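Have a look below at one chain only, the form predicted alone, in structure tokens format.
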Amino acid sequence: MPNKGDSFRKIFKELIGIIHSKAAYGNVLLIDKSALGVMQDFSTVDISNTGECGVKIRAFDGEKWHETFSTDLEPENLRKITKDLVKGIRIDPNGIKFVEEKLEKSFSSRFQKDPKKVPLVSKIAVVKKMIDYLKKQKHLKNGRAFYDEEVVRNIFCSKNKYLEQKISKVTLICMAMVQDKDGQTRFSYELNFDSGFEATKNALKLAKKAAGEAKNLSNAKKIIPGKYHCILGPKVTGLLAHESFGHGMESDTVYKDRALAKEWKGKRIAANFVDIVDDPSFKNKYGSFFFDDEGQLASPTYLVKKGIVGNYITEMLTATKMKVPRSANGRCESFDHKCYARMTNTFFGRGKDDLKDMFRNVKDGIFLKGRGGGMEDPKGWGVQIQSVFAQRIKNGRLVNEYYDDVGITGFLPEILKNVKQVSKEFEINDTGHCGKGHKEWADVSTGGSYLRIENLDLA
């Protein structure tokens, strides 16, 4: 098997040759990775070791996709499966054609500490620690602490691009579980990322202040349904960007009939302070890379600029079909997935207003601080966004007034509408994994500004 970079550059210009034979277009793709977890609660420890390496091979005939993929990565085998997917193969004379530029390029992640030379005993030992305090907190029934490491190696090759990728991901969370007055457990979460072990540098931080959330959850009432005056946190603010706005905005949807964003684009939908962004060349997110998986390379592409509706998030097929512009959002869940339309740092972009002047233009109101979930509803654009944890607002002052469980709904132009400020503070922190339709998954992060937002339906 071929472990340099320039032996798979050989095989892999190789097999471009044999899909142009017969086809109009084809790409190459290697993705090979490994992932290392250590997970400890107050009686267990869980050390996991994984990883997966394989080569997607596409050619395209002017109108489809033909897809093939292997773990063999024997140049014989290569060969020969490529010559099997091209075989049948009819390009159609008045098809799509793709153009790109000529490019070879090779990226990797910064850190400041490479993960791979820290010692598995070092890695346990941050973990240790996180749960050693949780277990010195009386109002605490469990904890859990996690270690999550990946290093995520791509190769893309087409006729005209070479591109060479190295991503090192690190994520430590924290959390702290209580039990409420009815016996039911909550649980509070914190915690840190960046591309090297320098991510664990605060663990004792994050398990302090998981600790403090927990303590607060466990006196934490329901809401009474009903419009509020809100400030939402930057991770509801993800949340609300991420699943009400941006899976609407992905192209392969939008060009199904299935997204009501169609009808929107270029109109205004929100105040002019207002933007919406999704953006894989954020440095050191969990949702970043420096190409996608059709080998575009990472740039900004804004879904809402100053309020109105802007671009759509696209992969390759769909951008061509529509003539609209190519963003780097052509993602597969792994080499034996196709490519869709999938996002990646979505976020509301950084605005003028100060955090304290946002808070003090609230008398009475409710800040959504963070934890939650959320459905995608891109034909309806209606917002669903679950569990999230909040506190009271009190003459612009945060009270010890606590709610758990509370939900987000209502009509995305409408509630896009009554944003009135957005915060300058800016952060994004948060990991995921999303789904297109609940499968296909992805890395993404969510975060971004603070909003204070009137009207607001909860429940």
The other form holds:
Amino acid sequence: MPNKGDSFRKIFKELIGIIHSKAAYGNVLLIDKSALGVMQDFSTVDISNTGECGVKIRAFDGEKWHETFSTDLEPENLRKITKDLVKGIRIDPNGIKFVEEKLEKSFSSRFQKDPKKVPLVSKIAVVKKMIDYLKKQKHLKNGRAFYDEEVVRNIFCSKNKYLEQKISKVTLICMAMVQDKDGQTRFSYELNFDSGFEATKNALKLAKKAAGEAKNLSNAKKIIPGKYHCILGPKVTGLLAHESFGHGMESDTVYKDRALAKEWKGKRIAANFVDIVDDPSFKNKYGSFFFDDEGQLASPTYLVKKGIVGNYITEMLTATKMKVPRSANGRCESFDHKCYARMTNTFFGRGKDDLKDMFRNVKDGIFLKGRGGGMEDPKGWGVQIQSVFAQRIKNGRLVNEYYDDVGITGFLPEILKNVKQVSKEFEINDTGHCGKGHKEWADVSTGGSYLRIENLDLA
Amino acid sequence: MKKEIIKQLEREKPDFWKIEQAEIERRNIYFEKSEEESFISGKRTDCLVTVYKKIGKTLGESAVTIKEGDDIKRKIKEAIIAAKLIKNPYYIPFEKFSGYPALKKPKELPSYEELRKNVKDCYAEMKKTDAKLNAFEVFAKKSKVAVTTSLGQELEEEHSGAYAECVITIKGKRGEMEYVPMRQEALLEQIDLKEFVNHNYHIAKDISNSSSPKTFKGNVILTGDALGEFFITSPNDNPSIFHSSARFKFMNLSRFEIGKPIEMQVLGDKITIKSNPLIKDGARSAAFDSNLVPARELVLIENGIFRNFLASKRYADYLKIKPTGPVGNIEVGLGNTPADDFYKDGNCEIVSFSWFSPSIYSGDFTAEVRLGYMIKDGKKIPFKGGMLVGNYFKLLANCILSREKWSKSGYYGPKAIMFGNCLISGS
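Cool, the form predicted alone is there; where's the form predicted in complex with its partner chain?
Below, the chain from earlier opens the complete complex, with every other chain and molecule after it.
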């Protein structure tokens, strides 16, 4: 197997030659992923060093993609599967033509401390430190701490492009499990993310926060369904931007006539202080990269700019079919999965309001703090966010009244219309895995600004 | 590669080791609107090696993926060093078991032409209606899993998988609406694409003519996709499976105790839930787990009483119980009531959730309704929206099970289940 950049370049360029002998366009993508995981609970520790390495080879005939993949990277095998792939391809002379500029570049994540140079014992020690702290907290039933380190190397090769990137990700997670007054188990969840081992520097603080939130959860109630005046924390606003709005702005979803956003393009959906952005070029976030799986360089896309519905996030084929600008959102779960238009770091952009002032404006309401997940409904723009941990606000202050497994529902344009303030406080630190429906998982981050929203339906 | 790995393992001498190799072949076809957008065909192999090191009364283990071109010697040495750093309670990873069930070998993958024709036929069928098929994805998969251990055991089994997902849009009183059904089975013919599209056309049509619900309190009947999702989103996301796991019992997180009721107060039918990996052509059938424990049918909950924990070899040893093999298809015992009896005025039926994802720890959930019906004057009035709010375990303790059978994507059980005292939060 070729293991050096130059050897890959030679064989990949040769494959591109084979593809272009029969097809209108082609590209080759290498995905080489290594992941180290250390997980500890109150009784056991597990270590895994997993990964995958394979190549995706695509040929385009003017109408559709023909794709193959393999984990056997021997040049002889790659030549054979590429020849098999293009056998029988007939170019449609009136078909779609992709335009691609010439580009050769190499990128690498920047970090303070290279995780690969940190010995395994230090990584185990970080996890142990968190668990040791949790074990001393008498109110906890159990706890779990995770150290996850991932290095992804990609090579993208086409007739005009040869791009390489190496992305490093380190995530530290701490969970604390507690029994509530009804005997139910509830859990708190805190995490730190960075590109390097510096993600672990606040390990103890993370454990303390998880233990503290777990104590609050032990007194949590179910919320009475109804409309509430709310402050949404970054983890929840990130979910709202992602699940409720972002999915409906994916070009392949729009192309399939699945998105109500198409009817709103260029129209006002929120006040002029509201921006929603997807930005894979954001430095050192979980959804960040330098180029996507179709060789498009990362840059931000404004889905909503000053309250007006803006550009779609796109992959290569539907962007070309729809004649809309390409963005770096062509992503696949792995080399054996298709590229779709997918989000990266999607968030409400930084506002101008002071968070303290936003709280002061809530006499009686709910602070939706974090955790949770959701499901898209691009055609109906129905919002479903669930499993959110929340706290009561009275006279602008947080009081000791907690709610667990809160759901957010409603019609998206109504919710966005009710956004009254966006904070200047801004943080993106959470990690997530986004599906296209129930499959095709991609790394994304969650975060952004705080929002104050009136009349939000909670259940 | 396997020979080289075994050579290195024999040289390095961990106390135990296993090699899991998986070979997966896929054929996927994708349509956007009525245009064929993509066809993917290929093969991948993955190899995972786990090494175990005994130190005193403890056992350390570490798993490592070996990729094509890796320095096998270095990777195995590193895995053994990692295992030496871990001191978990001791257990015996493998034993010699007998009585492995013989599962049927899967058929060859359908050809590109066959997949294409099947999908095109569905488009032709849909053209006869007032709806549009806006996307269609059909996947076929064949996999071979082989496990080799330091005890000299070597087992191999083959699986197949099929997946279909489509987007149906249709105009109704509510405007143009969509439904995105999906189905996963062991074989493509179990899905029957034409039937899949026809059945879901009616759901899409009702969604397009639905209204938003008012807050509802009362009996909720789960059927169709909603019922399948309630029991088998994925076994790890199902609170009753999670709390039946020996691992979570060992972690002091399970609410279940053997011989005790799952909830103190049971109204209606008493539920029985089994894990069954032996069902012929089941979506979740398997002959053995990753530690080569043979598959068997296992009663988890019987008439509302918890009976058995699902235990891997490791957690079985920790809890001093017998290992149970892989988690399989979920079988729910039938009741005595005809499903038609559930459809009384004032009751409500849910056929599809946007996403049913309860907390596996507490069982609490809030799930948006994608399609439901209010039963009024003997008629079913469709609605979309609102959130079913409740607790998984409390629902299991207050239900009536239909006597008719139904199955989907690894769920085998009543065609309809009526849960009492439910809340749908609406306008």
